[in-house]
Every structure is written in structure tokens, then in C-alpha cells.
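Form predicted on its own, single chain, as C-alpha cells, below.
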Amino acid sequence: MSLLSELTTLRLGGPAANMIEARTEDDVVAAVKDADGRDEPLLVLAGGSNVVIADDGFPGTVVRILTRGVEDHGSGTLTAQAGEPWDPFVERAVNNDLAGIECLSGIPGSVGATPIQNVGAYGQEVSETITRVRVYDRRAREIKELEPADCGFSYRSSVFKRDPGHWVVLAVTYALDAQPDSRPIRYAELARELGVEPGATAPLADVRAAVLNLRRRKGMVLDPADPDSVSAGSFFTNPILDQADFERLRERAQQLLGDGTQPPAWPEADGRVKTSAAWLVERAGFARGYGSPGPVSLSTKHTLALTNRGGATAAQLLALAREIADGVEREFGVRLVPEPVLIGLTIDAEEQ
């Protein structure tokens, strides 16, 4: 039996009963009719970089997606096969003055967990430049290209994500602007990096080396030599509230803390506001490198990841996501929810 921890970036997941390597479409498509026809449970893997997988690993059938090629329409727009490495695809991008993608260097993964996760970072999502989302319907039996409406995509979720049954994701085309320059740069820290204001832009090769220089600074670029790499990236989203919970936020945070520090907020479209689930997970006790020493803790870098130092088990990892998910919740009444996709598991005690 193959182990699942070889293929994931947490390094942590029990053995497949059965596994297949899908290296085009037709494999693909195939392979998961064949898993559907036998009533067999399947879970899709390609990059493994923001998944966590139980100890006992998975009892059905797992199709790694291995499938490459990249197709240029022209006038910015691509194709890429849901197998292709995410990060190199940007470089590509970057290199051949693309824009659109440029923020989202040096993210662990595969092109095709980008729709599903709404893959974002340093104020770009891939929402914003993806056109077609080629998938295969699993209920339908049939290959489709869904348009951008038909993806709900929401931050950091989509309707693969929110419905993991239904479909598996193909190829996916994006459509990027062909200019030397960047996209408008949204995000502070990033402008303070790059010296400029935000709303300003830049080259796009000095954003890219901006953004992997902030990522290597916070542990969130795959390195052998870095411990605080093996992750899965940030463990929980930004948390998005109603203006009246937003409220009941500062509130509480006042009263707890009493030195007039407030939470972060960022308004949404929609009249809600995010908040940071960093700034909440620090401010409920948990300091960088929380668990040391120890088989799991959190990144010396980052609040929000947790690493597997060595040794670890799935089971460990997810006590310590549980301790902290609760510690915030104790503290300030918000319930952190997890980035990563749980196979055979949950975060929440009480469904163990």
C-alpha cells in the first residue's frame, strides 16, 4: 500500500487501499467512473499541499492527478492541466509578462486545486482571472467547462469545495493581462516590501521575488531546510462576521486585553468585515512555536501554521488545531474554521 504522507506537504496520512496515477484526461476520467462504478469511496490528489489526512489513511480509491501541458490561446489566455505544478505556472506567467497571478508566487500545489480553494494571498485570488473551469461531473457522468458564475466562488471556497462530491477539476484557463507591470498592488505589507504605495504597481519579476521573499519569512515556502515548511500553509481563514459579531468582537476584545487594541478589519462587499485569525489566535495565548517541543507546534514563523516537526501523527496535528480553534472561541467568541480539506477527520470534538 502506498503511504499517503509521501504525497502531501504535512507529510502526515496513512495508506491508500488502492492507487492509480492519472497522467492525461481520459486516465482520469476513467479511473474515477471506475471508482463510481463500484460504489468505492475516491479521493482526487495532486499536489497534497492543503489537505490533512487521517492515520488510517483512506479505504477506497485514490487517483493522483499527474496530468501536464499548457496551452496558449493568445493574448494572455492559458489552459493549464489540473496537474501542473501551480508555482512554476506563475513564474511561466511572469516570465512572459502575464499579469493577473504575480501575488500568488511561491504557493505550494497543483493548478487544479486553485478553483477549489480560491487559491489567494497578498491581495490577488484566482477568481479574479480565472474563465473556464474544465470538470468532470461525477452525478452528470460528463466532461463539462463551467463558466466563472457557475463556480460560486467566495473567499477561499467554492462550489467544489463546498460540494467535494460532484466534481473533478480538469484543466482550468485563466485569462491574464499581457503587460511587464503588475496588477494594481492591494496589499500594505506588500507595498512596504516592494517600496511603493499601495495602488501602485511594479514590475512584475520584483513582485514575484517580493512575495517569496515575505512567503520564505514566514515559512510558507516549501524548503528541506526549513522545519516550519512542513505545513499546510495557514491552518484557518480569515475569519468574515456580521457588522452586530464584529461588534460583539471589539467588545470583548477591549475587555479582555483593556489597552485599547482593537481587531484587525477589513469591510467586504457585502457589508460584512474580516478579521484576522492570526491576530485572534496570538492574542488567545497561542505564541509562535506553541507545542515545542513536540512532534506537532505552531510554526516559529506564523501563528497560523502548523508544522509537523518530525514523528507526528494526523491525530496530533488536529488536537493541536482543536486546542487552539477552542482557545479562541473560549477567548472571544469567534470558531475558527480550517483552510485545509480534512480526510477522516474533524476538527470538532464533540462529532469524534
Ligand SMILES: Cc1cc2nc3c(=O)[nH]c(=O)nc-3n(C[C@H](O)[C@H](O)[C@H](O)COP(=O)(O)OP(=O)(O)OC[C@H]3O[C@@H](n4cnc5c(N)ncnc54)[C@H](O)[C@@H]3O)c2cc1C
The other form holds:
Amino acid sequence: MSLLSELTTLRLGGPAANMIEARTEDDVVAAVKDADGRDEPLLVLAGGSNVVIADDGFPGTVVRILTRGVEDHGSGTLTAQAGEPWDPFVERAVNNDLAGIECLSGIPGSVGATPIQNVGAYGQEVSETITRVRVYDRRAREIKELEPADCGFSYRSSVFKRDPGHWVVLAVTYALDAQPDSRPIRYAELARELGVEPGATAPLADVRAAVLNLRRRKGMVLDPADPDSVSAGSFFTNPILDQADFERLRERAQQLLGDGTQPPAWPEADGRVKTSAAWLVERAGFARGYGSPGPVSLSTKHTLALTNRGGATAAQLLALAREIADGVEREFGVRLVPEPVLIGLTIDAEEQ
Ligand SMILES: Cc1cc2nc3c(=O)[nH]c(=O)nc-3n(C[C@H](O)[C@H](O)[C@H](O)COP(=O)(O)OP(=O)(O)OC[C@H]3O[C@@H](n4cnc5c(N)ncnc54)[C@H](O)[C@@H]3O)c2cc1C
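Alt. form predicted together with the named molecule, vs. the form predicted on its own above:
Below is the whole assembly, all chains and molecules, this chain first.
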């Protein structure tokens, strides 16, 4: 029996009842059809960098997406098979003077997972460049080509995340800008690292190097020598609050901290306000390294990453996540939502 812990960046997860390695689109579709035909639970797994899998493992078929291939349609349009590793794909775009995904350097995982949670970092999201997603529709039992409007992209989400079990992503097409410089740098920290004003551009290779530097300093690139990278990246998404809830948060922060510190506020197009999960976690009393020496703790470099320091169980990781979410809710009245997909686990109640 294959242990799923060997296939996840958190190194957590028990055995899979059945495991299929799918190296071609036909393999993927056949394996999914087969499991669906037998009414068996199905887990689609690629890089394993955004999942927390239960210690009991998975009681059905795990289909590993190992498809490969990138097709260049010219004028900056590329189609990659779902199993293509993401970061080498970004590197290739940067080396070929194609702009639009340079700020997404260093993110682990596969191309096919990028539309699932609308992968984003340092001011870019894949929804800005994806023009087509080729999927197997498990309900209609046919292959379809989805337009961006069909994908329902939002902050760290999409129809694929909101309606899991409906589609399997087979390939993704990105329309990039054929130019040697980046798109405008929107993220202040990245602009500072590059020594440019926000809104300016910079050579693509410089942006990639700056993003990788920033990410390394936060333990946010996979590195066997860095125990802080044994994670699923950020464990909680940034909360998006309506105006009244954000006002309540400001008042709570004022009462609690009493030093004039304000929670970060990034206005959303629909009038709501996005605030910082890391700020809430820290101000609720969970510092970097909280939980050390382990077996689970917050990263020593980043308060949003929950890490397995060695020999941890998924139950222990979820217990820490719950403690943090409960602490933030108690102090600030905001419930944090996990970013990774929890398989056979829940954060809001005791073990299933
Ligand atoms: C150190 C570190 C840093 C990270 N930084 C970021 C970051 O900056 N920004 C960010 O957005 N994310 C980040 N992540 C999270 C993660 O890397 C991304 O979400 C990535 O896209 C997941 O890809 P994966 O192939 O590993 O997906 P997996 O973990 O294998 O799967 C994740 C989910 O997607 C589903 N899925 C995967 N492939 C398919 C497919 N082909 N069809 C249908 N469903 C599929 C799975 O069933 C599962 O529900 C980080 C993770 C780590 C470990």
C-alpha cells in the first residue's frame, strides 16, 4: 500500500486503498471513469503541496496526475498538460521573455492545480493569464474546454474548488505578454526588493530572482535543508470582510491592542475589505515558531505556515490549526478559513 505522506509536502497522510499513476490524458480520463463507474471515492493528486490528508489515508482510488508536455501556440500563448511542474513552467516563460506569471515563481505543485485555487502571490493570480482550461467533466462524462468566465475565479478559489468532484483539469492555456519586462509590480514588498516604485516594471529575470529571494527568506520554497518548508504554504486565507465586520474588527483591535495599530485593509472591487490572516494570527498571540519544538509548529519564518517538524500526524496538525483559528476568533471575532484542501479531516469539529 502506498503511503500518501510520501506524496505530500507536509509529509502527512495514511495509505491509499488504490493508487493509479496517470501519465497521459487518456490514462487520467480512463482512471477517473473507472473509479466513477464503480462509485468509488476519488482523489486527484498532483504535487501534494496544497492538501492535508488524514492519518487513516484515503479509502478509494488516488489518481496521480503525471502528464507532461507544453505546446507553444506562438504570440505568448502556451498550453501545458496538468501534470507539468509549475515552477519550471514559470522559469521557461521568463527565459523566453513571456510576462504574466513571473511573480508566481517558486510556488510548488503542478500546472493543473493552478486554476483550482486561482494560485496567486506578490500581486499576480493565474486568473489574469488563463484563457482556457481543458477538463474532464465527471457529471457529463465528457471532455470540455472551459472559458475563464466558466471558471468562477475569485481570491484563492474557483468553481473547481467550490464544487470538488465535478471536474478534473487536463490542461491549461495561458496567454502571456511577449516582452522582456514584467507586468507592472503591484506588491509593495516586491517593489522594495527590486528597488522600483509600485506600478513600475522590471526585467523578468530580476523579478523572478527577487520573488525567489523573498520566498526563501519566508521558508516558502521547497528546500530539503529548510524544515520551515515542510508545509502546505499559507495555511489560512486572508479574510474578506464586509464594511461593518471590518469596522468591528478595527474596534476590537483598538480595545485589545490599545496602541493605535490598525489591521491591514486592502479594498476589494465589491466594496468589501481584505485583511491579513498573518496579522490576526500574530496579534492573537501566536508568534513564529509557536508550538516548537513540535512535532507541529508555526514556521519560524512565517506565521501563516503550519509545519511538520518530523513525525507529526495530520490530527496534530489540525489540532494546532484549530487552536489558532479558535484563538483568532476569540480575540478578534473573525473565523479563519484553511487554504489547503482537507481530505478526511475537518478543522471546525473534532476528528471525523
Ligand atoms: C512552500 C509552499 C508555498 C506555497 N506558496 C503558495 C503561494 O504563494 N500561492 C498559492 O496560491 N499557493 C501556494 N502554495 C500552495 C500550493 O503550492 C498550490 O496551491 C499548488 O497549486 C498546488 O498544486 P499541487 O499540484 O501540489 O496540488 P495538490 O496538492 O496535489 O492538490 C491540491 C488540490 O487540487 C486538486 N487538484 C490537483 N490537480 C488537479 C487536477 N489536475 N484536476 C482537478 N483537481 C486537481 C486536488 O484534488 C486537491 O484538492 C504553496 C505551498 C507550499 C508547500
